[in-house]
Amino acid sequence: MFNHLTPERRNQLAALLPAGALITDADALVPYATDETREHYFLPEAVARPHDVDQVAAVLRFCHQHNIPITPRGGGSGVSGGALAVNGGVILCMNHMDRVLDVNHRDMTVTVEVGKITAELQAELRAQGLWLPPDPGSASWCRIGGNLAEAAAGPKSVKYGAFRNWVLNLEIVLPDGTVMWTGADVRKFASGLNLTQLILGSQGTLAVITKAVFRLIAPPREEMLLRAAFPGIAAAGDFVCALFRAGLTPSEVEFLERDAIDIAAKALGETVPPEVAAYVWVGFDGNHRDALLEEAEQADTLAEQQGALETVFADTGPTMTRLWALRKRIGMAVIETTPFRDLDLTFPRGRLADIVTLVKKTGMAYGFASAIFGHAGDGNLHVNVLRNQLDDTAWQHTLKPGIEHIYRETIAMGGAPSGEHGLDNHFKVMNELFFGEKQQKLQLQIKDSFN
């Protein structure tokens, strides 16, 4: 179906880029063959590293003309396989396009190239009194382009939304090399179909994003944090629902169940009392300290009413950092411990306990362990299925029906296969189950139009 990158084509492609910007050495290609799951492995034939949009367009045009598959990639921090060369061909690494092109203080917008590291952009904006709220856990090494392609979010999404809620406009390059902007740098847009939102979350399947224009806000002056420990998952889930029924507006509502707590605690060298089945963190931010204190006190009361074993409060930078430690450490702790599959389940918020119970019962039936954590406030949990000591047969075959069962039951609860990580290459059958034949056909027709 696709063509290979012959020596002649490789030389032609290299001529479109600066010296040294096309990687073809086998050893140098290896880091581009995997993502953060450390499970998938697809070695590309070459990695192109453009420095500007014209070079991106030239590479895409060349690959389009010669029917060579091309896969955009940023920091490689994804867990869905979206940045992997599953069909071989060329990886288009966008990391050299990392400039902040414009910070507009009057309109409160920023225009940035997609290779910019997320945390670096956030820090530069903060230093200028501006804020882009989405806060993915991999912010210190993920790139803006990956955040947009995979529809990333983070703990702050419960109050502020995901990255897609902050994008005003995108510069994109179509597969044939055409460069275009998808919209306008305005906060209201009702002119035709919204191509900006169509591109966001499309995992590089429709076009390559090269620049983004974000709207910004002023950062909050005050932040506070409450952590509640619960003896059971149901009580933790009831507490989360009670927060919103009470009219509170938390900036974060994060969750860890016991298996995840143990992994994070081990990484930190800490001990957590055995009676703690789950932790829930509730953050508050704003500009009026008294109002935040009132909301935190309400949350504390609600936690007690739901049977919390203890609540801990923090309102200074150092104390909040310490209180966040388990939650902030869990993602990297899993990466350091074992290969894993991340089921980025999203579901009606009130079904949190049902999801956790489903996963644990399924794991017992199919012989796998799991660590569950994530964004309880907007019904999105990361179910890390852990390889641990499973052999190849179990990891590649035996547990697959169990994972499919989890997906099916989540969809039956009114949920979806992914909330912020994109759709996993490994379980395409579940994507087919969720979308149905007609919607899949429509999406393929859209893909064909972009091609």
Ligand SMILES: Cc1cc2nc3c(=O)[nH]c(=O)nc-3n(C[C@H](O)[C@H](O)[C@H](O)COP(=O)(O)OP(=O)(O)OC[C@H]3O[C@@H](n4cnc5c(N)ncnc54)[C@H](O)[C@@H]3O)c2cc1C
Second form
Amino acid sequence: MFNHLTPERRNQLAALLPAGALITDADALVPYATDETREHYFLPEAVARPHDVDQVAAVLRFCHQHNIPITPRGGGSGVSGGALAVNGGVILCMNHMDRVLDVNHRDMTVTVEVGKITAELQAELRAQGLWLPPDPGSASWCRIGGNLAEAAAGPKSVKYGAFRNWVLNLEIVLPDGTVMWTGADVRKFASGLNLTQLILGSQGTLAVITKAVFRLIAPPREEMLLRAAFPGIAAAGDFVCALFRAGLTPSEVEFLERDAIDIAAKALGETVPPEVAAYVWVGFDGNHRDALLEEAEQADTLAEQQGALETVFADTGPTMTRLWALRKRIGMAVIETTPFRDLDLTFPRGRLADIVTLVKKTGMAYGFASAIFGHAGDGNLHVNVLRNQLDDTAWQHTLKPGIEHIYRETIAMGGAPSGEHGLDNHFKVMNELFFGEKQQKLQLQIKDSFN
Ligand SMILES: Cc1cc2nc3c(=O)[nH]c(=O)nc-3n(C[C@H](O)[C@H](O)[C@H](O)COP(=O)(O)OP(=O)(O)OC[C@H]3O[C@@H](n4cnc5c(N)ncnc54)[C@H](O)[C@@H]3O)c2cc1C
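I have the form predicted alone already, so could you send the form predicted in complex with the named molecule?
Complete assembly follows, chain above in first position.
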């Protein structure tokens, strides 16, 4: 059992931080009680906002000594509830640690504190002719630490990989306050166990990340985009597979099915022809316009062969922004429409249509609607189970076996419960299904060794 933060302990904790860096006022704690799951609410007892690694270490050491739960938090944009004080205690808000410490143009690396807003880091690097490609849809308010802890990704990951593919080295603080670097600022690493990769995706459960070193590349000079409309999901899924079989190297392959299209279109005040069952966006980037045009033309031909109703092409900033609009709007459009549960299913790319059919059939059987969208090229779809008019009993209980059925079948198809959003405590059953007893035990032993 954990301890509470008594008034005496609160004063001791406050003394470890600069003035004003420990929030305990009830009203001021409220924004930290939720994240983008929106339906979970866990009020912490205090929020600590350290300014440097020594303060992080001091806070962790204190909580460790007094057995007080502590939960790291970045931008609070997570959709798996990881930044919430589920067991009470202290939220460790990393947002004051947001300095870019070093941009190394020769080695093409950046060293940054983890409270940096992702889009701000990307913009600052771009201004210097450097590029960190992973592009989560929440980039304007999520933080680098949250990206690393969730092993986040984005549309560009189909060509460039997720955050975990760009990290060279991490500074971390263990629960007892020990500070260490996990590796070295090198591009290859075969020097024993890879602690860096173990920390990535651990959702704040092993250690607090305080600094990261990323490798960088030069940004591409040219970009273009194709959007294909399909009358059925199977054709859309076949098109996605055909792109790669033809040897194309798209920078994005994104997907929206009809229910998601309707929600995004409503938010944008647009209408979409009724015969469109799915859209697939295919992006291309590189330095040679002619080569990209050739790939886009091939993609266009493949779409036609798969029975596309229409393709639209864009190659300037404003026209591409317009063409992306439905896809870029969907995440927030769902959030603004209804409470939802996010299943971040990942599966062999060829099973896209099977996954969509599974979700829609299960929804019919259990009485829920869904919006499905995401990263078709990576075999990673965000299934938003929508609350709409469902009452509390249906939302809290009746749906649960339906959602478990979706997880079970996805795993049976060779998939996994999360591709980039992390595991949600709400559905512990997926851990049992996916990892099995022995691996769960091993993972707990690893966690214990960090504690
Ligand atoms: C509209 C929308 C679009 C999204 N699009 C994408 C997308 O394209 N791709 C994607 O991958 N995700 C996406 N997400 C999910 C979310 O934005 C990501 O998971 C993001 O990486 C979370 O970052 P954050 O800073 O907000 O983290 P938080 O929500 O604050 O925390 C997330 C987890 O990280 C842990 N954590 C935070 N900081 C640290 C640290 N310094 N050390 C250790 N642990 C830490 C927390 O404890 C928690 O478990 C989207 C969410 C929304 C609402």
